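Coming up is one lone chain in structure tokens, specifically the form predicted on its own.
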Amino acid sequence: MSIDPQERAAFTAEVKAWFDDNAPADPGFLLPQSFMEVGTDQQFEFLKTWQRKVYDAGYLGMAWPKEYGGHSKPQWMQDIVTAEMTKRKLPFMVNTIGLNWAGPLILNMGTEEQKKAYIKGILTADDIWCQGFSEPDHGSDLGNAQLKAEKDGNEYVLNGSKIWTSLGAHAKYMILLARTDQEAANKYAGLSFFLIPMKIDGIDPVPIKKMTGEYGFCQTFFDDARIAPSCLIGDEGGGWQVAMATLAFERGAAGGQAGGHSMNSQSVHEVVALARKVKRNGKPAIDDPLVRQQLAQFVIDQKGLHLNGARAKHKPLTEDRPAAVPLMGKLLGSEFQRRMNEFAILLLGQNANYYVGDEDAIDGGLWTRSYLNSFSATIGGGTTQVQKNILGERVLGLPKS
């Protein structure tokens, strides 16, 4: 559908003006770089208030149906808002899992009752969501999940644990993959998918301290926690198909997300500024031809990632392998950030030993913190190694061995 250029320009100006007037001031404490680093109540409440303000202004969930709490506006409007938020590095939308994974899943596969019960709370940030996929003993082998959901009368009883539960300490709900049939013909057939409340007896999210010194992840323990059958989404035993649909939203391979960004990443222009600031052999590092060569490659890579996002929207450019570009996005984007932050650490030299809070740290220790945090995106949503396997098997048609 073509967009009237004047309408687009007018809406863009409106959005810019609103953010000019409403962008939050520095809160006076360290904000997390992504939804995976929300470790304090102070950070959480600040981000929750900001998301509610964006939603109340009509700039979140713009393309979601009005009858469930969205605004029933064209998707291109939400895209403009999200791009502006990202460009300005405004605080991210804290309810990332709800906005980008659980919400689209419920809208696509949930019952009418589930849509009415959950969607608006996701948008307002009244109902924070977390994800129960990974387990301590099974890593990326999602199909081998062992947390049990056993039927007892008119309830399911949950026992086991999940790990790397981002926002687990603050969440009201969880999307959970659990094993309902121990005797199924194959491991995938025995799984079911649930939308479960977190604030009930028998569920205990225990925060995990990261190597950055921050919290945000949890290990969540389930000890005879009881949930109603209405928590099931899809069919009992059909959890694997629901999980795959969820991962398509998580990895950006399927659209329908509510909008807003989930992290504030560093750009190559900031690395260029760092290279002008730090010294190498008594001169600005950017004078070194090898440094300039690497910076030029990062500029090319960043532009390529941006163009891939635009390319994915044009069917004639992707019809030979329609899943290739969306599936590549998560892999290439997370690894690009890791490599770029690693290069920044090399530019810092000995100063990289200083961290946030050290008065001698360049840029307040931003680069060391960003480098350490960059690994989480290469693991969450499927590790880099798993993503390569998916591309090889599903896009290129390569054998498993």
The other form holds:
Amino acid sequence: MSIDPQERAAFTAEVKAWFDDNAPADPGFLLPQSFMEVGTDQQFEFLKTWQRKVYDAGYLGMAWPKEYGGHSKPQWMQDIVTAEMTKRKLPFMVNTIGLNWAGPLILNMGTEEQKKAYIKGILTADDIWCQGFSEPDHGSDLGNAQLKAEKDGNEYVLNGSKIWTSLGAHAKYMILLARTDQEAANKYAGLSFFLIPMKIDGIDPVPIKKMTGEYGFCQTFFDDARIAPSCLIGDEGGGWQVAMATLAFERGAAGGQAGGHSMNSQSVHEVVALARKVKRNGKPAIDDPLVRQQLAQFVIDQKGLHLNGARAKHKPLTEDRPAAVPLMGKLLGSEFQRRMNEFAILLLGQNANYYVGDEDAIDGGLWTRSYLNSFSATIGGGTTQVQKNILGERVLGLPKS
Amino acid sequence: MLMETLANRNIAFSDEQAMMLDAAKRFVADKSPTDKVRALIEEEAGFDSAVWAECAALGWTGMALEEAYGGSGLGFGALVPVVEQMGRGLMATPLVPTVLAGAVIQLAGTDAQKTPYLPKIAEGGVATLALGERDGGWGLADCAASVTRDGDTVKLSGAKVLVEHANIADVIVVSVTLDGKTALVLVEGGELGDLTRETVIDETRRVFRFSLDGISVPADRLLDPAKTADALRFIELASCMLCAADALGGADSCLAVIVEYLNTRKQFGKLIGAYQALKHPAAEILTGIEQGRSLLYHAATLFDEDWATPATEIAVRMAKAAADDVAIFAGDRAIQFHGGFGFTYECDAQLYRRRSIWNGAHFGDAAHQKEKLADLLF
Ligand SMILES: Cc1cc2nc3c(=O)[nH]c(=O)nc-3n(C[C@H](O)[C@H](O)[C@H](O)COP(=O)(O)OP(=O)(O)OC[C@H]3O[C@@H](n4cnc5c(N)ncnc54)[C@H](O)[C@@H]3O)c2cc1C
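Counterpart to the form predicted on its own, namely the form predicted in complex with its partner chain:
Next comes the full complex, and the chain you just saw is listed first.
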């Protein structure tokens, strides 16, 4: 399907103009870099208001059905908006879990009631979502999740705990993977998937301090919390399949997201600017041959990441291994950010000692903070090592480890 | 240039190119299985002339030539999928030097030069480039070989090395210095003196060195001096792009060789592919190839839009750097992952590792490309 270039240009101009007029001013306090780092109520409220404003302008959930709160517009329009807000490094859409994985999941597999109940609130940011997958003893081995959901009369009773729950302290709903059958034939078959309310008795999200000293995720304790059977999505015992579908949305391997960006990452041109600014042996770092080569490599990496998507649009250029590009994006993107921020710290020289809050920290301590936070994406959503297993096993057909 | 470079995400791939890719894939798989590759290594000619004739019949030698000269005018970027498949099959043919020589004559030749040579190339005549010199590097502009005018003729002197298929070429594009400037001159195969076959790391290649002393050719064999700089730039970029295509194709079948072994060899009671020390590098090779192909087809897209822009140069150098890196890594790991067998001549790993050395050392390795990129970008 080809898009009329004039229509495209006109829409792009409209979007740019809207962001020119409506981009939020610096709030005067430090904003988080991603949805996994929302540590204060002040940050949360600010981001929620901003998402609402974008939605009200018609720029979020553009391709989602109108009847549930979307705008029934073509996907390319949403893509333009998302690209524009990413490029401008505007504050991200705080309800990432709702917009990008719970929402598409509900639209795909949910009942009519569930779509009516949840989709609109995801878009307006009235209903913030969190994700209850990982447990203290089972992270990468997600299929071993043990939090209990036991039938008691006409309800399920939840007991156990989830951990690393991003936005847990602010969320109204959670997507939850829980064990409904202790005696199932295998570990996967005993799992079920629920859409549950967070603000009920017996659910207690307790914030955990991150390595940056900020907050963002919780350990969520479940103590005889009771939920209705209508919270189930998919079949009882079919939770693993639902979880896999969710992860495909989360990692960007499947499309259908509402749009908007979920984090502010660094672009290589900012590291180039840094290399011009800082000195090495009395000369701008950008004059150093090794620095130049490494920066060129980052340009290649960043450009390659973008081009993968462009190539995937041509079936003959991906037909040998159609799953490769969708399954590798999260791995390559997150590792790229980690390595590039790590390199930026080296460019700082002695000044790398200063962190956010010190008046002498270059770029306000951005590089060190970004480096530390980059691990959120190399660990969260399935670690780099697990992603490599997936590529090796599912794309190359190697035996399971 | 940096912001423009980051913003350009254009990849075009026509149905015609898709058909070409498909045809090339099947052709190479059929004509160049590994036992055939190994058999050709043992032969003096180094390639199968019947297969070469088929390549010409498929239109590959004329793809970048204008219709007036018997070509199809598809453009140089259209050769990328073909050369990629040939790299995949480690296929030995004179295709790359032939199309490069043809394109250079087309670019910088006079009508009187194009008319005799180009249609022959389109029909499958071999042509090649003589650029390398013993003490030379990757820069094409400074040659010790020279020509001097002598009435209606020019006299050549010096020597050239690393010339592919010089023994069978109808015409050779030779770089020389004329009046202190680089020039390109056409020499016909029959005009060459003694050729010495060189021993090179990639045994699928047939490469020669020869002296230019005593050769004189009509002065109208000089390509247009006003277009020499362009022609040299074209050669460098086009070669880099085709090397990248060849390297990525090679890396891809090298990965297949690795995966095959990881899925059959057992140690400690399990398939070695279950060990992440082997699985994870295999996944890294995969992502390197995938990303390399994205960069490659972007380069091919820009090349066909306008080969002479800085944007194209950037795209081509990126593709070459990425391709060399992954081809070297794949070949290197292929040897290690085959254990003792990997150390043998019989194991195919060496074929790929040798080829990646050749490609890397041709027209600039990854580090060289990144140096050039840095100058263009920062
Ligand atoms: C910032 C952040 C936000 C998060 N937000 C959420 C959230 O909102 N909801 C949620 O449910 N979870 C969340 N997570 C949790 C995340 O999904 C898990 O941390 C992750 O899946 C890894 O699990 P783990 O922490 O138990 O580590 P483990 O699984 O114990 O892994 C420890 C180490 O072993 C490696 N390893 C494990 N298994 C293998 C294997 N098979 N092969 C090779 N190496 C292996 C891992 O790569 C890692 O390096 C978040 C994590 C972070 C860091």
